[in-house]
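There is one chain below, alone, in structure tokens, taken in the form predicted alone.
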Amino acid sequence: MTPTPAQPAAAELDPTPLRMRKALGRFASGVTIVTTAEGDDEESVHGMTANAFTSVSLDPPLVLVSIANRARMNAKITETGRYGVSILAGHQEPLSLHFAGAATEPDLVRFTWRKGVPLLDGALVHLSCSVTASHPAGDHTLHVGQVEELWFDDGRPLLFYTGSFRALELQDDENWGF
């Protein structure tokens, strides 16, 4: 029997790494920068670009990153207890491959420090979070962590679909207001 197009062959059901991947990947997401320090100096921060967060509840806030055992991050968030994440603007995409490590691009990189937590300058949103628990995923641990503070502004994100970025385009008229 031939798989019609709305009955896919077995093969492309089983749900592999890599299909993941290709699947999981039209989800659109935004980019954020995870931070953590081990001092109060820019030297001590540790940063690297993450799509896998998410908000877990307003009342207490909480939000949530998933991490790589296999990151350095995931270590340094366990030893610091403490994480910063920052939502990038459109115009971040440099930032964002310099800390997924594509592109050494170290005089971009301007933090604000909120909490004793480094955030990146020009991003669209810094949450400072301390780590209320962290859970074992297959190969990627769960931290999550409750919002000490934040501070957002209006602007268009950085968005990530498809292993592509994107930039979300609104009409001038259109109102950021809710």
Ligand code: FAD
Second form
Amino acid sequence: MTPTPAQPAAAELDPTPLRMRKALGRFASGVTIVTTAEGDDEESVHGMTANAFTSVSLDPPLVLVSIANRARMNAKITETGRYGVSILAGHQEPLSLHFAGAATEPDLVRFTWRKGVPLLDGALVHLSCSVTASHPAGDHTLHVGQVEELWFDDGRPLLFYTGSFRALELQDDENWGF
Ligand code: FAD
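Alternate state requested, the form predicted together with flavin-adenine dinucleotide (shown: the form predicted alone):
Below is the entire complex, every chain and molecule, led by the chain shown above.
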């Protein structure tokens, strides 16, 4: 007879904030810098690191970012109605730490502007978006953006898994894109 597997204790099934972080950290993601600007000058740019980014629709082209209500970025996106998403390349971990407030690397920060939105130089993908809807969701807000312009390159992405930055191992360096 096959033994019945032991059932987890109630505490092992409880979706506390810490356990949510640990469980959902097992969903591997890329890393983005979300940017917005109140004007058309670099002084008015604000950026932050985000991995709660997803593709929503191809036609119309929609994406979303989930931003903590307490993040400065949340009020800024609400105010400007626009944001950029730069999907980071494998070598851009220092930028990710910088825009998460965990390190200071101002010399690495270089912006390219598309459709009035600042984007990070050296990223694999640039999306310029206008906000079509913002949905409050617990301690975050989901900002759905219509992609007005996009640009992409081939290369190794920066990955985030179980709270750490990771590199993608590829067999064939020629097959980065599709
Ligand atoms: P601040 O903390 O004030 O700014 C962030 C940093 O960016 C500061 O160091 C600031 O100096 C720098 N900065 C801002 N603008 C510029 C500029 N124009 N030029 C140069 N530097 C600038 N939080 C979420 O809400 N959603 C997520 O999906 C998310 N994913 C994350 C993924 C990872 C891998 C990491 C490490 C963090 C993530 N965070 C996420 C946390 C978030 O990045 C931090 O809480 C961040 O500090 C919030 O930014 P803020 O808007 O409050 O601004």
